[in-house]
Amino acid sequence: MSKINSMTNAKNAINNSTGKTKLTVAKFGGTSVANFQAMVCCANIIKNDPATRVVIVSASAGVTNHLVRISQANIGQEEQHSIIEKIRAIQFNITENFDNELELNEQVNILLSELAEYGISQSEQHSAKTTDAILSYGERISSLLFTEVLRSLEIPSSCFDVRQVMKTNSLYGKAVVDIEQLKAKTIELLAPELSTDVIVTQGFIGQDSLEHTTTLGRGGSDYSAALLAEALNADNLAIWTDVVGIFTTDPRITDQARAIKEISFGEAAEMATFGAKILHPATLIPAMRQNIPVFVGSSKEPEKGGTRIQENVESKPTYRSIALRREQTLITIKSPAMLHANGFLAKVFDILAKHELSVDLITTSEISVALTFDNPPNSTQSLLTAAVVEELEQLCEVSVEHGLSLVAVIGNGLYATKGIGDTIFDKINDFNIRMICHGASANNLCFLVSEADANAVVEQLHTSLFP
């Protein structure tokens, strides 16, 4: 049977069993599965939408942070035991709500015993492979428990190990998914189950060719959901979190921020790229390839609606939102050798590629170039290491600045809008602008400011652009 026929038959089976013609893949974040009450809210969302047949869950809130600590090489066995007990308490607070509490506790205990063994191994020899195995236990336990919550509400469901289909390379910590293998195995192993059960599975994790557990890195759970939606040719992808959609800016910066009803893929991608934490930019790539609309809403307040992200939207305002990304590093490279020289920048980028560094913003003059790099949240050290700087200094003069934030004004047709400089920069002329990037994209204008000024800059701009 061809892949296309197999998928068509799978979707027909889903339609026959649900009476619906749509298939929705839903993802619930850590706060949405933090405790029993939160899980019940999510289960009711699924119960009220029979089209939702695949559910991806993150680890219960707080668990991943504990697992990160266990994975670190400098942890002693006593502290490790204490942390595992904290994880056990989080999960047992959920299991105590079930009639089969003892059975569930035993299943959780088996997984935590495996985790303890990995932790001992990790303390003996720091390994990225072992770290990925350790980090996987949060999702593996939460998916087990959420399946039981669905069953308690008489929703037929089963827990599926996503590692059966989410095949990756062996780049532990930021594994790359084999899209073709994922599609083939999803059609073979997962799709046929959807006609009878809601499938609960894990975000963030995968498996390499040696059957070792891998993780997809930052934003991995949302990305997992989008990849599965693409592989299943789903009609919708729903990302359920703790906020009622995407806002015009971070509501923690200004109480004037407001939810956006709909937004285009291009705008959402720019927002995600430049700091809006509600979505990771990788999430939108599979959705855009397959043109799958993405919904973002609050699992705690589903009645308030949310934001719909799709290819075409009714309104395309000049200014849609303001994103902020902190902890930026600016490196300025200066050399007279750049003047009328061929290949100088190629040498610079060869060094950056060698160290697997990705540049965010870039501006150039005749003899200098300025580049920005992002320091991901929870990273223990700057990605721009001393080794990189030393290698660059063999080519040119190098200066490095920290303590900067990137502000991105997101909208439509920005490089064709007259007076945009006056509209934006006149409102914040009391602040120093360290670097400006404009013209490469119709959807953004970006600039760097001091970290100390970042909130005030965003607040003043928002008041001006979104009165």
Given for the second form:
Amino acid sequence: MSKINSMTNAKNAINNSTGKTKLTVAKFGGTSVANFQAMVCCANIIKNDPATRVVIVSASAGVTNHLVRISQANIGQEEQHSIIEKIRAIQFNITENFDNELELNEQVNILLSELAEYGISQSEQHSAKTTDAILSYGERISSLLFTEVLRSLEIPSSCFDVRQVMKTNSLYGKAVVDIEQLKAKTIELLAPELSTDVIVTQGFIGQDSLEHTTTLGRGGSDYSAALLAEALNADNLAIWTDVVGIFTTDPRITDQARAIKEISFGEAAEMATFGAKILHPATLIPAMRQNIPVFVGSSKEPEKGGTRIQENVESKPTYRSIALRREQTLITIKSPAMLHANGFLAKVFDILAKHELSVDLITTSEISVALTFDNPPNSTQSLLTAAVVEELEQLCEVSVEHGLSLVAVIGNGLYATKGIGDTIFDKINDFNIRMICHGASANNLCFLVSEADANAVVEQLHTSLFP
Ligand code: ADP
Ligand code: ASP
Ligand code: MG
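Alt. form predicted in complex with adenosine-5'-diphosphate (ADP), vs. the form predicted on its own above:
Entire complex below, previous chain first.
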């Protein structure tokens, strides 16, 4: 089936089944489903907007981190037991608000017993496959409970296992979704359900061809929601979180940060890529493919509005925002063989590609190249392994530096604006800049500073760019 036909069919299936022409796919993050009161705020948002028919939820706040600990090495029986009890307490705090509390507790208990059966990893980390299975329980429980909250507000709803449609490869921990299968299965299995119910489903998780559970990477529920919005040809994607939109920088770094009303896909994608935790880096790719506007707002304060991300925006300021990404690894590779030689970089990138490592920033000099890699916070795997370094060392001298943060100034026409060097660097000349990248994109200028300086750099830069 052609791409256009399959998408038209999705829309028809939804229109036929709902009798409505507008569809919003909404995603609620961890803090939005952290407890019963937070879930009720989300349910009211859905009640007030009949277009919201598909809902993607994260695990209740804190649960995925607990699950990551369960999957790690050196966790004893006692600690595993105590963590499962913590998860049970978070979930039972929600179920105690229901008349059918006992029945729901039973459902939660069944899932937690299944989780406990993965056993204790005495000395080694669980395999990536088992880790993904363990990590899936957060979303599987929260989606079950959120469906009950909707029902308690008399919103007909059902819980849908996203693994039926979110088919992926077997790259556990960062599985790649098969978009065509997702579309076909969404039309076949999910769209018909919309005739009667609001569908609640899980972010973050998927399933490979052997029916093993996979995950899309930490924070991946935003991406799951965007993929489902694309598969359903939705009119809007709403990301409900704990802040009233996308800010000029992370509001946890400076209270001077302010919400942005409207931002282009390109700028927001750069922000997500360069660490603005508000959106998973891949979120905007499906939205851009299908030109679906994205809204970001606070589930606790929906009346305050939020940020609209779309293709065309009225204002295109030179400076839009500052993103910060911590825990960067910088490797510098040096080889006299590079001098006037062809193909050296190709060999380096071959090695990196073989190990599925993607490079973020890159600068070169006569006989050396510096590259950065992301080490996402709370990630389940370390990306730059000893094996990669060893293989590179066969080719050249390698030095690895940790403890760095990437600061990205996001805006418009940055490489075509005079004086940005002065504007940006003049205010932060008390700090050492380890590496600078500028010119590849009109939307960003990036540099590395030490982790210890990162907050102060962003704060001072914010004061000067957004006075
Ligand atoms: P959720 O659990 O809803 O997915 P996250 O914690 O992943 O929420 O993302 C929301 C957080 O992102 C905010 O609380 C905020 O601290 C952080 N953040 C980072 N950069 C920005 C930014 N530019 N604008 C708004 N929030 C940001
Ligand atoms: N629960 C997952 C995480 O904490 C996915 C998400 O919340 O987006 O990373
Ligand atoms: Mg998130």
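Residue numbers count along the first chain shown, from 1. Superpose the two forms; the largest set of C-alphas matching within 1.5 Å is the rigid core. In this text, all values refer to a predicted model and were calculated from it rather than measured experimentally.
- Once both forms are fitted on their rigid core, the CA atom of residue 70 lies 2 Å or more apart between the two forms.
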